[in-house]
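For reference, the chain that follows is the form predicted alone, supplied as structure tokens.
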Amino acid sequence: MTKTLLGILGSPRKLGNSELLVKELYRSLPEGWQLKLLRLPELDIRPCKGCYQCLFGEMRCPLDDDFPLALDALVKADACVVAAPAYLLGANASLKRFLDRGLSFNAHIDRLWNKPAVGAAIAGIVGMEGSTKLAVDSFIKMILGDHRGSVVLYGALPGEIFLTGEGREAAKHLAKALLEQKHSSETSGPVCQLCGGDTFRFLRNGGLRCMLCSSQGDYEWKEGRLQVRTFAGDHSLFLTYEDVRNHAEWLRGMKEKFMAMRKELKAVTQSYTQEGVWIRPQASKDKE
């Protein structure tokens, strides 16, 4: 049977190197695989408007644009590969855009859950990636991938990429990772013991927090380098699949707990209707 890797690029420029990065890695893979390609930018999907629709009923957004073709190729794909380029050291805006809409994935949670994925970050200069490769691990972990390894690359010009060895072993490497029921990273620091993450902020009294998936830890120099203790909170949102159900939930009852104490909140919010002045287009003016 023909399995069917998804290729999710955050570029909106047409044979860049996100999307050589993940054709390169289609074809390390074995024969019985088809590669389908969606490009976030060029899609029509709206910002989230925090409605909460996506949570009751049908479970489906009230928006009408392109993000439910976007969704139903991942829900059927069987693998997939995010690539995204960094732009001004983030990665590509239309990456968080798919993501805000993400409570949509509740309504998916079986089929979306640990579905084999990896990604790409790529920088036009060395060293200046700055939190694309972050974007990238966070949109596998919240589209409720297992996530198998990421990497980055660096090259500005199409195709870049490749003028060395380092771009299609990158492809091979992800290719297997794949294919392998564990994780790999190119990570040789310190990671999250919960989740694979490597980016953490340090804070006060030896304390961190993993940006990947919130879990707070403590650090400490010991046997010539840096060593992270990551635990679990009592709210995460994707380390297990109780998770992703518990947080569901959550959500779903700040409706109770939002109906129950809505004239406390609107005595608030409403001393504040006054102050400012907003810019807003001149169609939106004249609607008021």
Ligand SMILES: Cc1cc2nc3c(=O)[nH]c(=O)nc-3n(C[C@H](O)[C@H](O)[C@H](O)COP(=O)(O)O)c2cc1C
Given for the second form:
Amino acid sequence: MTKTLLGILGSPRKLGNSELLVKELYRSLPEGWQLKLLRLPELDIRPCKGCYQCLFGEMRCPLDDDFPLALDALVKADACVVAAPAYLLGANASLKRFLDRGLSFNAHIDRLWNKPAVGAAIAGIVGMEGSTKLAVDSFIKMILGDHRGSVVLYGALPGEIFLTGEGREAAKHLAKALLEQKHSSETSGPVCQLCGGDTFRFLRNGGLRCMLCSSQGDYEWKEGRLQVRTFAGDHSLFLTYEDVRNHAEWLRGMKEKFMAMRKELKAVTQSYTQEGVWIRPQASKDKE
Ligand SMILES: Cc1cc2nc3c(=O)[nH]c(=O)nc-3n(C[C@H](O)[C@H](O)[C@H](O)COP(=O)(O)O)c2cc1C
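Next block, the form predicted together with the named molecule, ref. the form predicted alone:
Following is the full complex, with the preceding chain placed first.
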């Protein structure tokens, strides 16, 4: 039976580097795969309103947009590759907008979790990718769970990532990681033992925190190399299927907490209604 690779592109640019990387990866797969593509910036995916309706009852988001189309493609895919360009030191916002609707993914977690996925962050200037790779990794880790590897590639002009052999080599590696069920890490530096993340925040207490799974840890220098150790905390985020389920349950519990505290909370919020002049487009002023 034909398997489907879904390419999720966070780039608005047609035949840009993100698209080429995804297509090159697809070319490295054996026969029996088809490629489907989602270009996130061309979809109408509205910002999450934070209403939490997707966690209750029918578990459906009330927004009427292209999100169900993208979700359906993700649910049906056998594997995914997520590629996004660096925009102002972070991933193009279309990827975050899609991820921001992430609580809606909960209703489909049985078909999403453990779907193999790889990622690529594309930046125009060497070393200027900022948090792009972290954003790509977060998407994979939080929604699909089975993160097989990700790379940072450099190239500003469309096609530039393939002017040296490195880009095509990376695509081959990522394809192999998808097929062989093993992680292909481009980094030889320290990684989080719990999730494989390679971005850390150094804390004032001398410890650190993994920015991918939020686990705390510590570090020491051994023979000139930085060694990182991370530990599972009380609220381990999205490392296992149970974590995802527990997190959704915890969020649902917040409704009861809100109901129990609503008078107390209202007393706080209502004391801030008067300050400031809102700057809004005319159309929404007319509605007021
Ligand atoms: C608005 C904008 C902001 C960008 N910001 C960065 C940046 O912060 N760092 C960087 O290295 N490249 C930056 N770039 C360059 C792109 O990441 C680069 O051209 C990349 O190849 C685009 O990928 P694409 O062809 O898949 O769209 C920026 C490009 C645009 C249009």
